[in-house]
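Just the one chain here, laid out as structure tokens, in the form predicted alone.
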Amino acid sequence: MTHRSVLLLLCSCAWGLFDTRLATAQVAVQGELVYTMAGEPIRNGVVVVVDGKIAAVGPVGTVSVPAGLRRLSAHVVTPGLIDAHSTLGLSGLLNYEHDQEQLERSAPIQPALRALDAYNAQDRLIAWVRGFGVTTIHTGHAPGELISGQTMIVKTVGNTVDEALLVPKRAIACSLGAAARKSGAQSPGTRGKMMSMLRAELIRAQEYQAKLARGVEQTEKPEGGEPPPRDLNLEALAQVLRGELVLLVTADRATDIANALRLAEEFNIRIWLDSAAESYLLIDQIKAAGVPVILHPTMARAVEDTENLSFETAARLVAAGIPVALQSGYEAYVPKSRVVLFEAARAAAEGLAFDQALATITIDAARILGIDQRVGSLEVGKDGDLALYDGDPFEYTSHCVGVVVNGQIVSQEIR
């Protein structure tokens, strides 16, 4: 440990930091550099969290900390951490059958399936990213089927999903290319059928749609007759073409990108591109459509799909104005997820400005999801997510030495 840790350590004790019989969702926390993400970073700052919301913000000796409020202390202090992209929750850290909820292999399209009935809000591999400042995750079905279920929006505390969500539903996934192809004669053997029948399910939407404002049967009764039975893969999609949920499309060729452009104009549907290796080649069709990327893991392995996935595909795109946020994906071996900390101080080698990289994780991921009135930045009236670290977050030497979420500190050990 370097000697500016074990300092920080013995001061973060003095102020209470590791007496869990303290933690409330009251507190003060004090950083020789602050990172709000609203504007330029506090020196010497301050952050007041009352009743689990932030309170006040700013340099120490202009911020008012009621008595009573437990402090803590250390060199930077963030926003608490997003995940855009996991299946945190679902795929879980045992690696065994019973334990891994996030792909169901038995039909191709099934974009019924809720992430809420999958998550195990205690599986370890939460706990283990929320110490290194993972406060929110976007979570849910995993790339694997042309449709393979629907995500969610949580916060990486609680002991049911029900005390950790945030949004219940918020898109639903879609996988294009190798992920998504079937073998013989099982559908999708090809890109051309795979959007075939993304197009074909979304007509049939459309049409259910059209007969429950009708008020008629899928059998085509007269006017006035009974609604169609309902189709919960149908009212998902409607959801879909009503702008209520995203269409979250994995897709990294550059076909597939386009392919997926080309969708949500034809249905004018809101798309958010997912991993999107190839990106680069398509900037400027993707800024003309106005899409978000939620970029693949800096890091991510170079295989197949993503054969030509570059270290600097998140700085060509944040430099040509194309909103960017990173995600931890989906790994198909053990631990099943990457820490998009680790990804994040990647592509801040590799082009991003330190603000920018620290922006992919907090307040673009969170104006991607939609969830910026609540997390992202250290402002008055937001939630009181903070992640602590002894030194610069994106150092391979620097530790994470506490977390806030809701103004409960819920991690202590250094990471």
Given for the second form:
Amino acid sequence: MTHRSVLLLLCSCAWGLFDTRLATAQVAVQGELVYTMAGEPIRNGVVVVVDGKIAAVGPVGTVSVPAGLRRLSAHVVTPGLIDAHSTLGLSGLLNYEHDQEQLERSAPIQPALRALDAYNAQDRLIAWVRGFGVTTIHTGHAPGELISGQTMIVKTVGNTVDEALLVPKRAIACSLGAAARKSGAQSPGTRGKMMSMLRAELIRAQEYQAKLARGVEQTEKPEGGEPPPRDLNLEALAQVLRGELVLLVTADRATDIANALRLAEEFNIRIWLDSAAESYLLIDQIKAAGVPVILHPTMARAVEDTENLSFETAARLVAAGIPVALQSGYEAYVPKSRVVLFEAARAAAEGLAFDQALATITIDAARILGIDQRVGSLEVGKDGDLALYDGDPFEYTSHCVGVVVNGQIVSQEIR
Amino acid sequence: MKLILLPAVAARPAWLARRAPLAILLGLVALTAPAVAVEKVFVHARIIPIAQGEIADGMLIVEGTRIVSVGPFAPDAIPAGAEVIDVRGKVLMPGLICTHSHIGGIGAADGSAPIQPGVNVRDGLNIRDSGFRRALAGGLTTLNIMPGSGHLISGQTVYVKLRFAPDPPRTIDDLLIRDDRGAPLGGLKMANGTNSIRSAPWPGTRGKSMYLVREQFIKAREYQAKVAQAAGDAAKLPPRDLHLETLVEAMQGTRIVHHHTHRHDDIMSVLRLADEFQLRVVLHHVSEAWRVASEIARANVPCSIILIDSPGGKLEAEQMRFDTGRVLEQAGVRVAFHTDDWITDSRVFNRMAALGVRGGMSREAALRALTLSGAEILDLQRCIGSLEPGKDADFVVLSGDPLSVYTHVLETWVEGQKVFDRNRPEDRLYAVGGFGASHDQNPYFCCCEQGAESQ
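The form predicted alone done, now the form predicted together with its partner chain:
Let's see the whole complex now, leading with the same chain.
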């Protein structure tokens, strides 16, 4: 089979971390209803996964299923779900001091902190959400400091972060508003100070980048010139300035959302609006800026900066044509993690069409996160990540009955 | 152990007693209703009465504050002059009962001591808190509002009816459920496990926690004996002690103990305490009830449970599971659900039953756990919890099946009055949220430093 050889070749290049598992990553998943998220759902469809990648998708009978594949079936099959923003793996299940790695409080601006250094791939919450069909999470440092650190994208598998990694560095987490405010003589104590500090830091990063560029140029000349000493924080922000990383701005109040949009314009940087409780007040501005929204969990608590959140925001943003993904968010207490499946379900119950609600935790999330070449839909060549349900996935009485990641069956528990 | 909750000897609440003679007179006139009450007849809904099987094409007749009849649609039985309300295609079930809520700005015991039974949560409640409106939007009609779980004994709870119509309540007193002496009904909130473990005067261990609690109940027993010996002679009565008085009520069975407890060994500690002091106790949360379900069943103690989206958040809840309801149901334990609002949102309380079914509970037990089992746990089952003639006309009109995520609460009725209507913009705001929907409300997050900071 030629396409299989090509896939194998592709896999061995791009998928080196899973080499040892390729031999077993073969499965055919049949569903009475297969939501590919690439076109209409397929009735009585089958998804063939070979060597960890999707090799074929189509109605049963039109797709050849190689002999020897493991077979799974379920009422409903969807792509593995994507949680567009969480702190899983950093904010541990037990919630005591030594399993909480999501927020470093020693300074308000620490963009150098890498998510992969803080990720516990074996925290039980990861398996917990995976059991409901979540296969990819964008996770990392939490909201709560002006700039708390970096984020990354992982699959919900692996004993180590290396086995889980999809994108080791994706965004820099930034918080505006109450979450970033300090008390007493500490800064930032006000919104004005927050923006002033952010702008000053980005300007420093611009200068650092300029010096770096000059330094590199000058060293090529005989008289020479030293590049500036390495500064990990400014390096990370310089990556934001160059568009290599996105600034993930947690901003709930309309004031903070407007501030984030202004900052993006001034520095010509890419931002994602995160949480964005009052985004429905600024739909035109957000749309004009071309900024996606990684919306708070639908059932998030309405308190302080999020006090005006609405169950209907996802529906309103999607109706306006704004790219929207849903997230489980960060929880300081109970539940220690939400489940995006349940949050999308609530959005579907409050005005968002079923397919659109499913898109907020699959293909639309993948597009926003920039990983849609790999995950988010059931299409040939994409990763073999699937979730199986015994009924409408959004009904709380349905169960997730199987989860496949990279072609591996990682759960067949009835959840 | 004698821990039977069912109130064979409990005092009948006054609001029932007042109406009882009227009920005997065929229940045609309710005391609080106008002299000539016009019946309201809800026709063609699918009715889930809880007390009996579901009725596909049902009819509910309400007069004044009470239910007159529940049954299949019968046009001949519609009283002349009644207001007929067609609710075809909708579902009608009893108002939901939350056996454990923290809405309204709770504040009972303070940080000065771990045992403060004389303090009452009622004194801190703010009737204008939007939490009440959101509870109505979720179809809740009766709540047990409790102080937090950061103390061994954090104070007295209050049972309230969300009587938000015809006039909005002016003070919390308008919502209270009272006994036949006019005293507000409520329980006593207790907790064990990790929440109250701090530095002195708080307990540092579970052993010390139990010691401190037993010491107080023993004092209360001595106090009770002195009062009895005085036999009404004022000269011989001990000085009044509000804390001990409350504990005496708990030992007499007139005040149910609502006990926060998670871990299996903490659950067993509660059963031991209840046995020693003859407390009528309800086990709340019980993350690890699945480990000691048969012991709970043997003690004949009911559970008020909560299903959270994920385990953990605190050490004692790390073994929380979705199938706790199933395990308890199969063991024969009475189970009700609670919101623990702010922990979960009252607006989506029906979701708790759906998750219970997901975890293997029967549909029947799960729906009962939102309604009649809750009433029984609060000792209010004579008046609320099911749609039966003579009970309070507390019910919800749903757009679909109560276990479906797509179902909305369309209307909530309390004592024959419509207190929530999703079609009214001011009500809809509280149902879905939006600008101005959450003012005047403080979340309660016990024992969580980060949560406390954000208040």
